[in-house]
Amino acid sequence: MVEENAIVQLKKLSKRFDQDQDVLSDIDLEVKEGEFISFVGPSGCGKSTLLRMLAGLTSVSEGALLIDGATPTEPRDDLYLVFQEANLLPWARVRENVELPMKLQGKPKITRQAVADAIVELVGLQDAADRFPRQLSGGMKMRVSIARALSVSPRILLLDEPFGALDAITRNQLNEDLLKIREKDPFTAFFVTHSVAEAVFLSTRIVVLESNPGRIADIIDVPHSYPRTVEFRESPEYFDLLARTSKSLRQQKGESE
C-alpha cells in the first residue's frame, strides 16, 4: 500500500558494487512530503550509498527508486545533497558561495544577489556575508553549505553527516537552527548520522539499518511535534526514544560483529 502523499518510494531496492556482495538489500520505504528521515546503523551498512542513490549519483542494482511516482532519469532541480565537508570555494566570499547553484542554473545576477542575501540572513550569517571561508569557524562553514543548498529552494534535502566533525555544543545548536530554517523554508529531509541523539532530536522517523548487507532492521517513529527546543532534549519522551533507538542500534552492531 502506498502512503498518502508519498513522494519517495524505495521498493525492494538493492545495490551491489560487484557481483558477489550486496551493499544494500531489499530496502522498502515510503516517505511523505515534509518528513524528516534519519538513517542510523553500523559503519558500512550503506547509509551514504542510499543517499547517493536518492541523489542520482549511484545507480540502482535491483528494485525501484521512485520520486513522485517516476524513476529519476536526470538530476533534479528540487533535490540537493549536503556533504560532511562544506566544500566551499576558498576564493569566494560567503555570499558568492551561496549564489553558486543559482549561477549554475543561469539565474540573473540581480535575482541571485537578492536570494543570497535573504538566505544568508535566514542562517544567521548576515554579518559574515563578505568573509572568505578561511575566516569562518567549522559551524559557520556548515551554515554556508546549508544556505547554498537552500538557495535553490529544494523540495528534498539530503544531508550526509553534515555536523559529524563538529563539537557537541555546536552540533546541538546547528540541529536547532536547521529545524528553525526548515519551518521558514520547508523541505523533506533524508539525514545520515552516527549520533542517536541527533537523530531523535531532528526526525519524524528513524530508520535503523543492519549491515552485510544493509537492510532495514527497525523504523522508530518520533511523534513529538515541531518546533523542537532544548526542552525536548530534557523531556522523558526524548530519553525514552534515545534508549529505544540505542538498543536497536546495539542489536544491529552485535549482529555485524
Second form
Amino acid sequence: MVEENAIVQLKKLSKRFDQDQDVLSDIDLEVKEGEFISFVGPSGCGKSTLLRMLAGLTSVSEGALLIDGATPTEPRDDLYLVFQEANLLPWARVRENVELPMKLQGKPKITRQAVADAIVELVGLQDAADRFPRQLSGGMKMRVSIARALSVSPRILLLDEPFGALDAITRNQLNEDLLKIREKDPFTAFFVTHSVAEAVFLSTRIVVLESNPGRIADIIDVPHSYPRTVEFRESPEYFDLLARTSKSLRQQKGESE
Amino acid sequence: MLAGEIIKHNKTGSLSEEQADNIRRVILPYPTEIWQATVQERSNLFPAAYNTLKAAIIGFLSAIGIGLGLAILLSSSKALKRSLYPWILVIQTIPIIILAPIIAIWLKQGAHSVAVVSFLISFFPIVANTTMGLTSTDKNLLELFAVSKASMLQEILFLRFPYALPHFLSGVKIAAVLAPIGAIAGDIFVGTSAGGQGGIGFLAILYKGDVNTPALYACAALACLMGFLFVGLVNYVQWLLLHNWHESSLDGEA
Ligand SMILES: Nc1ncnc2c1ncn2[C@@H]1O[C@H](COP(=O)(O)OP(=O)(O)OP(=O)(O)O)[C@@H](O)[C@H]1O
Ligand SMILES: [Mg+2]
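Following the display of the form predicted alone, present the structure of the form predicted in complex with the partner chain.
Next comes the full complex, and the chain you just saw is listed first.
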C-alpha cells in the first residue's frame, strides 16, 4: 500500500484544541522524498499547527500522520524545525548556536566542530562564526538558524515563515541560497509562507489552505526543474503560476471573510 | 534642631568657643576627626570589621547557595512553589528585631548566629529573582530544545540556567548590599563580644555609649566600604558573565 518513496503521509488528519471547532480538518496529503511543499493560506488557518504536528510538538486529534509509513512516537533525529524568529541562544556564539543540536545529541566536540565549520561556510557566515547573535543582522540570524537546522543533516526540514521578517532583497537572496544548499545536502521541505512569490520559486507543490476549519483548497504543481535560478523568476511560467496561486489564495480569503 | 540651638547659644554668647566646638564634634565631626578616630581606635575597629566581614561573607555565600537551591526547587513544580513560597515569605516578613531573639534562643549568641542573620536578611531577593528567571524561559527556545530531543538535564543546564543568569545576578547584587547590613544588625541582636568576636555593630553600641561620634562615623564608613566591596565584586562578575551578550551589560556601541 505504502508507496515506495512517500516520506510523509497525512490521512484525514484533523486537529482541534480542547473542545473547540476543528482548526484543521480532513487533511490528505502524500509527500515524496525530496519534495518541497509550501503551505499558503489565510492567517489562522492552521499552517503553524500543521508543522507543529509534523514536528511532534502537538498531538494529532484525528486521522493519521505517517512518516516513513509509521506514526512517530517521539521527536525524530532526522527532522528539524526552523522557526519564524531566528530563535538563537543570545549567550552563544554563531558557531556554538550551530553546534547546539549536535551537542544535545551527544556528538563529540571534534565532530561538532568539523560539521559546524562546513555548514557555517555553506550559509556564508564564515567571517561571523565567532560573533554573538546581537552582532548580526536579521538576515544573518536567519542564516544561523538554518545552519543550525542543517547541522543534523535532517531528511525532513520544517520551515515556519522563516523569512517573514526580512526585506524582499534579503528574502530573495536567502531563497536562492536555500535551494543551493538543498542541491548539496538534499532534504524534504515543508515551508510555510505568506509570500506567493517565495512559494512559487521554491516549491515542487504549493498547498493552498482555506480556514475555519483549515482544509486543503487547492494544490498547485510547480513542474520547473531544479536548480532554479534568477531566470526562472523572469519566465512566463513563473508569472503564470504566481497568478494562479494568488487567485486561488484570494478565493480562500474571500470565503473566510 | 540641636545644631540650631547651638548656633543660637553661640550667638547669644552663652557658650564658650570650646564648648561649642565640643558639641559640634558630637554632632558632625570633621573628616579629619573621623580619620583620627579611625587611627586611634584601629585596634578595636579592624578586628571588629574583620569579624563582621567574615559573618557577611558566610551569610552572603549561604544566601547564594541556599537561595539558588530554593529557586530551583520552587521553579521545578507548581505544587512545591505553592507549599514552600509562603514559608519563605513568613521568614522574610518577620522583622529582624523579632526574629533575632528567636535565633539567639535556638542557636545561642555568637558569630555563627550573626552569619545566620546576615543570611536571613539577604537570601530572599536571590530566591525571588532566580525563580522568576528560571520560570520565564523563552517558549520558543524551549520548543527548540524539545525538537532537539534535549533531556531534562540538558534543558536546565544549557537553557534555563543561562537564561536565568541575569535575573540571578541582579538578586545577588541586592543580597550583596544586604549581607553586610545583616551582619551588623545581627551583631547588635545576636552577637557576642566574648573572645574578641564582636563586630562593627557591637562597637557602634559601645561608641554610642561613649558619645564618641567620630568613631561612630568610622564604623559607618567601614560598613559602607564593605557594601561597596561586595557590590563591586558582584558587578565585576556580572560584567564577566554578561558583557558579551546581555542588554544590561552592553556598552552602547559594538
Ligand atoms: N495551543 C493552542 N491552543 C488553542 N488554540 C490554538 C493553539 N495554537 C493555535 N491555536 C489556534 O489554531 C488556529 C490556527 O493557528 P496557527 O498558528 O496554526 O495559524 P497559522 O495558519 O500559522 O496563522 P499565521 O499565518 O497567522 O501564522 C488559530 O485559530 C489559533 O487560535
Ligand atoms: Mg503561523
